[in-house]
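Take a look at this single chain, the form predicted alone, given in structure tokens.
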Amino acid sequence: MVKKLLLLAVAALLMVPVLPLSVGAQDDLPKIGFLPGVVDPFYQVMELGINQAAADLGIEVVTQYPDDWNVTLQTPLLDSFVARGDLDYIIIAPVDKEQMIAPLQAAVDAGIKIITVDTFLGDGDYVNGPVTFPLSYIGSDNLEGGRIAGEYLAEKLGGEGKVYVQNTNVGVSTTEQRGQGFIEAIEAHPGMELVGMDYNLDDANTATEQTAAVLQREPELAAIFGVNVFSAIGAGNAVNNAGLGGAVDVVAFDATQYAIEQLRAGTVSLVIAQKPFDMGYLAMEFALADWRGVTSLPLRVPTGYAVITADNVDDPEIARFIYQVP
């Protein structure tokens, strides 16, 4: 299904007539705003994809990062994009699936088209769901990502053991789904026990403190699932600080340099890499395709995963998905 959707997306783009990028052609192209969720390696790699597409397609893009993952910080930046009056599209990772609906609807009412990347609005179903105004949602299948983590740990632990989830923020579409997919996977194994799930508000120090408390409370804890960059950093730090590297298994979502270092050190045994560069690049192509009149763009494009282990981390076909930030 993923391959089919991507082929449809590429086919749609191939139908778009190529305009010559001669002097003055910039005026015939859309101007795009990019508003990620927070400063972290995942979104920085997505920005690399955005910027590469901008260079390849001759499109001007304006980028603003919130200082933290927070509706009260993302909304003013979004409002400033709208107030500029010169943006045709906004590519955004909404920091809350419900609270960002109204601000983004206001952008649409002002004549700006919306593409969501990584995270979604409502339930993510832009055909029959409660929110249908975005052109597309481009991002991972996060339920599947959580299931990959849960099934891996269940197999590694022989279907028995206590596990813990380090999560980020309530109301974030992606991380809620990762937690849900993980729980669904381990519930299929009666010998697996979830001892808790904490929310660190995208703060690695908070994640470290929360994980340390669980390690003290649960001396038989076997494994931890860190659902994003900050969660995995905090979980790994707490395990190392307790001298439990290799004894308490950590699965890290997002292939940061830290996660790969911990994979090589034996604290992390599995890294689930998303494809943020692809998300950013494809979102820019979608905006241009829509600008040129394509009406058959897929409303949902899952971008897939690379699953990284100590056995394949040096394989060039896998290592290219590690988040490399200049």
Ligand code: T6T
Second form
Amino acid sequence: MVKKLLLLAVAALLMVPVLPLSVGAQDDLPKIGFLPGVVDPFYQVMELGINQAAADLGIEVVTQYPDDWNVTLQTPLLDSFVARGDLDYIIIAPVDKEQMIAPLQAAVDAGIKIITVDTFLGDGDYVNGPVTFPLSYIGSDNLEGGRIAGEYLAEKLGGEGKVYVQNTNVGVSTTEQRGQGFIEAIEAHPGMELVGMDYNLDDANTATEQTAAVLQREPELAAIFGVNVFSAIGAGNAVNNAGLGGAVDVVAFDATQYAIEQLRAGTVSLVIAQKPFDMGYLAMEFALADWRGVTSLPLRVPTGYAVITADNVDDPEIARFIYQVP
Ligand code: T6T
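For comparison with the form predicted alone, produce the structure of the form predicted together with this ligand.
Full assembly next; the chain just shown is listed first.
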């Protein structure tokens, strides 16, 4: 009899419509804001990583791009993210390592958690440095990236030659470190000479004009390091306009279609690809992990590089890191 009753109870239970396991799950997920530095292929690929993770994890994400690389444009967008009142995390590439501290502290004070991607705040050491509120800093090791460029050119030029750097803005953690790493590598070779470093304010036209002036002034210039998308475009354009493609070597940071075209044409000889998709995807996973109670997230995740040359550009294992923007 007991057995029969049990069977009846089980049968009754089975007739109850089965509720989907995910009921309520949406309410139990964080809402995230993504604030890149500027519209460029690097951040557009990062957004692909963000969106892929959002789809995989079922998380809602809101994205806003500043029109230019500028504190006065990024800050109001950040403030508007805070004012919405519905965001739990902000994934941001701060456009200035000092000036974005206060606006981000205000976001933290409003109860929002911060993850920095690509660029960092303070000195990037979120354990012992001056800024410790972000959950993590996910991005390239930019000192290393600059060293890769400098060591490559020193070796290619046999330890002798004049070089020039196209940089973006003072106060940007990434590009500042790329310049620094490059100089360190060059200074290890007494025969190498840095003839200058200009700041183009993240504008390819300015980079072209500045580089053209240096090409005129320095007829013996051997190579140029363009530290990001716009710097490398300007360097490449100026070299091509002067008819010096192949004679004055260009090393391009960021694997844009332009950089790869110029690599194939012989104006650029090395392209340093970052992994923006990984940065975006991981940042989303970190936010969810924190939301779920994970307390041991690494405060620093270097995402690595793919170094592209004319010899390996068609290797699928390398070519997958070229920035593909739909
Ligand atoms: O090189 C990237 C990024 O890493 C840097 O912080 C700013 O410039 C880019 O967005 C490329 O334009």
